[in-house]
Amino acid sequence: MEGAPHIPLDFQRLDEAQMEAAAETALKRFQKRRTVRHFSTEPLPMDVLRKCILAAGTAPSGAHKQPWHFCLITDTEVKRRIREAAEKEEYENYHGRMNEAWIDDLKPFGTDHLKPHLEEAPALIAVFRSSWSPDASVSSGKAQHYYVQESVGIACGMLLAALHECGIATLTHTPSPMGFLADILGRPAQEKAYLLIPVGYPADGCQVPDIQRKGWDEIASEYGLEEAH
């Protein structure tokens, strides 16, 4: 990048044993990560949530435009309004928008248009994406963003990972359409809702579906040089 300032990379290289141990720990930790729909109303330490959001903000993005915005919501009335709007859209989804195969695929999880967790969870994180940002230095007044969907998706993945590492349960909620989120939260026109994440501690006695995750052969393929014989 011609003319761009550079600094030395701060990177810690691990030996192979350390790498194996770290990978095994990460795998075991993330195998326990589950989507939670029953939350305790117990409040969370807010500074932990803020740091997790800042961690998500370290995600890579196209041309380093960082095309995301995170809204951390704990206000009871705002959560109530979000729930009402989300349930209205979800009712339409479950009663006409979603096809029969989709409905059948959801039956094992017992979900419907009712979303009490949007009020029960002590906090919601609404994630917005933007394809441009205001910039008076360009003639259009708009600075273009690149690979927005990919960039925000990576940031959300990092956010979920950070929250899980801090002992916080999450749910990825994607009511569609989600225009109500921008309206309720008063977000600018260039921002579009991407994801709504209730966060909190699991409720006492919380249960989750007994599901199995795909194994290596189902999710991955290797393309390497054959060993010399």
Ligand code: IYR
Second form
Amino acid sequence: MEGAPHIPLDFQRLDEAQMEAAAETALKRFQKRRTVRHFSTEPLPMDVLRKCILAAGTAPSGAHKQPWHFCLITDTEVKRRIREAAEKEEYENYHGRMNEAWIDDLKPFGTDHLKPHLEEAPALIAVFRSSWSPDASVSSGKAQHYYVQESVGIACGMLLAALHECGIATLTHTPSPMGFLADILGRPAQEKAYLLIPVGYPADGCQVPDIQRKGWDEIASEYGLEEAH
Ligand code: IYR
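Hand over the structure of the form predicted together with the ligand; the form predicted alone is what we had up.
Let us now look at the entire complex, which starts with that chain.
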């Protein structure tokens, strides 16, 4: 390939038994992941959080632009300000901006406009997406980014998976609109808040909704003519 240096892929081929075992382990582990809304205030090891964020930063992205930024927040006053701003928006959401069907759909989860977890969780990870980055070498002064939503969504999925693997519970929180996050955190104009993730250990006695997950037939279809053997 002209112009672009390439290096050999570092890839470890597994045998089929190893693949089966890895798939089983991954499924069992992922089935145990639950969204948590009640956190212990106990601090988390910060280096574990930093490594999970670095793991998320290995996600694929459009033209490898890596259009994400992760703010790792443990400061009590910053968390308090985020809670205050989120609750203000959520009050409007629960009292008029969300329609009746939406409010009904959320009843099993017991959510409301109050967000104590934004202060109780020992850390918040605010994820930003950037639609461009400053670049003096292009005439517009802005390097384009591509498939930003997809790229940042994948990075967030990898972040949740990495945190879960490390025994850390998460809440994927989307207070909306989320513009207050860029203001409070002083993010540059090209960045828009994408997701706010309180992280921590579950509070003692933490309960979660008794939900079922869709099965194979509901989430997947196969188009092979026969078993590949
Ligand atoms: N953002 C609000 C409402 C909310 C919306 C959905 I869709 C959820 O799955 C959960 C909550 C809130 O955080 O309460």
